[in-house]
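Only one chain is given next, in structure tokens, and it is the form predicted alone.
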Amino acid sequence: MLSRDLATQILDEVLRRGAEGAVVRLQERVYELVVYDSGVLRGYSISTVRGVGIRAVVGGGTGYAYTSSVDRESISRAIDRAISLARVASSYGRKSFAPVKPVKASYRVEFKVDPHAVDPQVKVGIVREINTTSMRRAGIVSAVTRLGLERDRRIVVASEGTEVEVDVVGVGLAHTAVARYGAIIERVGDRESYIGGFEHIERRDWLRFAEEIDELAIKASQAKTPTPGTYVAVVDNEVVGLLLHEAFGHASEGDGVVAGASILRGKVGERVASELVTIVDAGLVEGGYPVPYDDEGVPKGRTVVVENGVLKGYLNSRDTAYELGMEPTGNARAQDVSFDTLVRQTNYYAEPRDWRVEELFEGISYGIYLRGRGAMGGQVNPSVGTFTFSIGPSYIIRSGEPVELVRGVVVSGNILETLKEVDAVARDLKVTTSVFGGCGKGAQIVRVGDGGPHIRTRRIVVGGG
């Protein structure tokens, strides 16, 4: 049983053999995967991390190893491994760490039913009848629908003191449609994930929402595509997160600032975007993933990146911190123990203000409304702020109604000049995160919330697909 007392028996272990700092982190964590595709069952997995990750800290270098065995002999031979990495990095270079008050707390989300628990039968019985009810249905041509469960349980120890352990459980489903129309073929996908027990797939109407995105799909193959050009833009919540994560969170990372890898070095107290934008990253909010604590064991609260469109900071690691002589904000984090930590983001959004979604419309002669549903993902390049997105179907707004569906719609531009054409931000809040991905960087993976209102920017780039 992986435990704090077994975290703390390590952690002595690795200072008594010379470290002078060191943090241990145990993990555990199980992921069910169901998947079905165009009316057959593709794939049932289950998958298990367990182990122990050990960063030693000696001479001022740092190393990192770890170990799947937890059995006496395998820890202390990555115990012997994380100091003699430790003592190579030494000779070459001193690493200093921000000082953090230790802390001793645990946060466990609550659950009514055990994913993991319920009948593999009933699991498959939910897949299966959302995935061939729209493979029967008229210009679906075929269908993928996953099931998600998860479970991470994470306990970190560091020689200052602090003793932390998190215990999240997911679920989620998705599905995705393609559509064909003549020569047409269109793909929509989404998805829908919850913090919480399998009570959450149990409520939720899934042949309804599989529907939705089917019908979107169908109406979306026999759409065209929008003019190319400079449009005035309505953001939904989705492409909202979508372009401040990737375009702008990024940005915001201490590593890639102390690298010269981001368009926001040097940037700290400038103007960076409308004075309408507040822009946060925070490990608990409504709808996000939970992240209370970083996988250094410091707390990760709430973090103004801009404030009223002025850049207020940056997220950081300890050494990061260290290096741009700021605060460490809780967001060096690790895919999981097989992997030391990286600055990432957690749940990062734009805080909502006092508009009502449809006054965002009103005034718009023609432009563009732009929807998240369908999303497909893009390019973005940090150091200069340039993003290229292909959004969901969206809408062409006419004498302020979004009246036409449109397809293939690809947005482009410069994240600091899109933000500071924003005029209008709606009071809809919404954060979401995702069982099925996360956030990739550095060949690691972890969950993100990511969100924001309905915005509305004066100019952005749109093409067809």
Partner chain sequence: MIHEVVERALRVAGRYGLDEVEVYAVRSSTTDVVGTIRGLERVTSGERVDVGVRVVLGKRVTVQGGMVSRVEDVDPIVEAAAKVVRTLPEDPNWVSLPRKTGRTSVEGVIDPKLRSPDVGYFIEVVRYLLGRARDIDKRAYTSSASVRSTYVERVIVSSHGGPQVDEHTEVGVSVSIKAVDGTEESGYYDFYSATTLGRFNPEELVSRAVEVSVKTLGARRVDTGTYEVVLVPRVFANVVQALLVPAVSAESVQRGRSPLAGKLGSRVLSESLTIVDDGTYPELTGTRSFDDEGVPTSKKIVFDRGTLREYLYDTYTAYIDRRESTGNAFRQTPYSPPTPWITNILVEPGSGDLQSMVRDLRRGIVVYSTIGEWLSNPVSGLLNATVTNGVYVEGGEERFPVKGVVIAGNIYEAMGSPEVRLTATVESFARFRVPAVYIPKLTVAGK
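For comparison with the form predicted alone, provide the form predicted together with its partner chain.
For this one, just the chain is written down, with no partner chains and no other molecules.
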């Protein structure tokens, strides 16, 4: 069993062997996945990640080592390796960390029903019913339904005296339907995740959830692709989340900024978005993924990145904060103990304003309503600001009304242009997360949340078949 005591023992040993500073991370993560594919159970898997990660600082150099073996000998070897790598690194320069106040705290997600203790037959039964019902629906040729259940327990101790423990439980269900109409086949997928126990799975009407996805896939298979070009767009909560995460969030990560790889470098205090846009990164927000402390043990509060259109700061780890002369913001995160931390977003979203959603459509003679259901995700090149993402079936807007469904929609733009074009922000804030994926960077995936209210932008490039 991994414990805070074990972590502090390892930390003491790292310091005893000559490190001037250290962070020790222990982790145990259990992930359970049930997959039904087109009426057949294709997977019931349970996987566990368990191990120890050690960051040692020696002579200003930093080394990181990990081991999945928690026996005394393996841990001892990992300590030696971390120290040895730090010594090697020290001959190539020093790395400094912004000071932090030590924290001793625990955070635990409360739940009623332990998802991993529920009878496997119950879990399989839920997924089977959704999937087989979907496969019986006229027009659906293939359907994949997944139930994901996760518990991630992390302990972080640092030489400054920090000792934090975070225990997060999450559940979710994902459904992807493939519909055929003549020679056209189209897919639409969506997922819904909750932080908490299996009670969230029990109380949701998942048949209705899947039915909506199936019907959208059927309609999308009969829809046209949009005419490529530049559009006025109303953007729903989910696409706003994607857009902010990809288009702005990555460029605001401090490691990219200090590396000269972000288009936002040197732009603090400058206008980077419409004055209607305020963007925050918060560790704890309703609907999001809880990150009360990062993997350096630093509290993750609420970081205002953009306020009324002006860039206020970046997301920082302890070392990027030092480099940039800023405060650490609690954004040093790692997928698991086999990786040292990178600067990552937590829950990145736009603050709401006063518009009603209907008002955003008013006055648009021809435009597009960009919808997130069925979105595949996105990507950005933060050094030049170009972003792209694939979104779900959307609607062409004519005379202020979303009237015609279109499929295969991809949008693209530039960070510093797109958010300046925002001319209306609605009041309907919504943040979501997912236990099926997350944000990828440096070969690591971490859980994140994103979202915002509906917005309207005067100009966005839309590609399509």
